[in-house]
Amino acid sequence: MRSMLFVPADSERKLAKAQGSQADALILDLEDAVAPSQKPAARQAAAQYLQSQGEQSKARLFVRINPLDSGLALDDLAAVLVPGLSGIMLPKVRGAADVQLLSHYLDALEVRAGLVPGSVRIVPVATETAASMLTMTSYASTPLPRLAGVTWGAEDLSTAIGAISNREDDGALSPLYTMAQSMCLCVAGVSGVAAIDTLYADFRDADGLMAACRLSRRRGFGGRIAIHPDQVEVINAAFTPSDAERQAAQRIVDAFDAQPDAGVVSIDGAMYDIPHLKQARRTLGQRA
């Protein structure tokens, strides 16, 4: 999932526009993008969209439900656990225990809906609460077979700790948020799933988005949240290996295949070892 595009579930116009994008996943939003008075209608709209578009959608279809402690999450889940649903994005997570609890809910609701057990996956927004920053290591010791990826967020974390801004005077992220970003990478790594970078707010700034995506890909992210259809093409391009990268990776794989007992190979005077081989295979396994 290189690109995950947020769409307010109560906006028929925006759902139709998002459907024409090339996003790898659409996130039908029941949380922040929907006014409290509209949440019941948004649930029903999301369920109808999933049922009508799920089988023919090129994008995987996720729903961002309301937080588990909001009193709304179970109603959200009961409405949207229908055929066509690929996964749930869980906001304002407090730790791996929240992801595990959601998984238990899904176990029961999948049976009720006649869905294949374990088929609905979970992407937690792992850093939006103060508690989450103190429990990130819980992912290393908690089995989470439904985990499909991990993302992070800075805006809600700022609110949780009472920060005026999450950025310094020069525009760089403040230390707490760079730590949150780094911990997201670690959680994804220990869980064996993709790390998905947070949103880039200025959807008109394609050059800035491309630069940010290239940086996050170098750091280990496999994709990014999009908040506007115009961002999708840039994100997909940034997180797709170039022809040159794929050719270089193939040379590494070929060199090791030619010397199956070697721990190190030489290509054009440079030495490559097993970590390079793993990275090369990962590059070739990514969507081209």
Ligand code: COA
Given for the second form:
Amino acid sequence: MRSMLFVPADSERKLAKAQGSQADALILDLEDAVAPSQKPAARQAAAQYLQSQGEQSKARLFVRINPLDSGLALDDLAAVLVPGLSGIMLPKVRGAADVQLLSHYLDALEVRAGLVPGSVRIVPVATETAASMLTMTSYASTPLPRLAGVTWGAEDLSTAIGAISNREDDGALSPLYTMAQSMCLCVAGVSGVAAIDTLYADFRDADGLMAACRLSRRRGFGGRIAIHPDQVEVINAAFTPSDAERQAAQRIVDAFDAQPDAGVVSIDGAMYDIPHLKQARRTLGQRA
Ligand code: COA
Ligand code: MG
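Pass me the form predicted together with the ligand as well; I've looked at the form predicted on its own already.
After this comes the whole thing, all chains and molecules, with the earlier chain placed first.
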């Protein structure tokens, strides 16, 4: 999933617009983009969208439910566990135990809905609470077979610790949030799933988004959250390997294929060993 587009589920207009999106996944939002008074209506709209669009949707359909300790999550889940649902985005997690608890809920609700057991996947937002930052290592010791990716957020974390801003005077993220971003990469790595970078808020700034996506891809992210339909094309382009990158990766794979017993090869005066070969195979495995 290169692009995951947030769509507030209480907005008929935005749900309609999302149907034509090239996003790899839509996230029908029941949480922070929906006012408390609109939660029940948003739940019903999300369920209806899943049932009517699920089969024909090009995008995988996720729902961001409310946090497990909000008193709303079970109602959210009971409403949206219907055919057409690909996965749940879980906000404000406190650690891998929360993901495991959600997985147990899904075990039961899948049976009730007649869905294939284990088919509904989970994308946790791994860094939104103070507790989550202190339990990050829990992902290394907890098997989470439903994980489909991991993402992170800086806004709720700053609110959780009472910070006035998550940025320095020059606009750069403060250390706690660059740590959160790096931890997201490690959680994804230890879990063997893609890291999905957080949103880029200035949705009219396509050049800025492209530059930010290029940087996040170099750092190890496989995709990014979108909050506006105009961001999807930029994100998809940024997270698709270029022809030059694919050719370079192919040369590395070819060099190792030509010398099956070699652990290291040289191409144009540069050294390549097994980590480079793995990265090259990963590049070739990504969609062109
Ligand atoms: N999904 C689907 N459609 C969207 C959309 C989204 N996230 N954001 C905007 N659109 C639609 C608008 O409804 C509008 O469609 P219309 O012409 O049929 O009315 C069109 O795209 C252009 O929208 P625009 O006028 O440029 O933006 P806006 O001012 O209406 O909306 C936001 C700006 C930020 C409020 C809106 O993009 C949004 O709601 N984003 C998602 C926010 C969210 O989910 N946050 C939670 C995660 S952090
Ligand atoms: Mg939030």
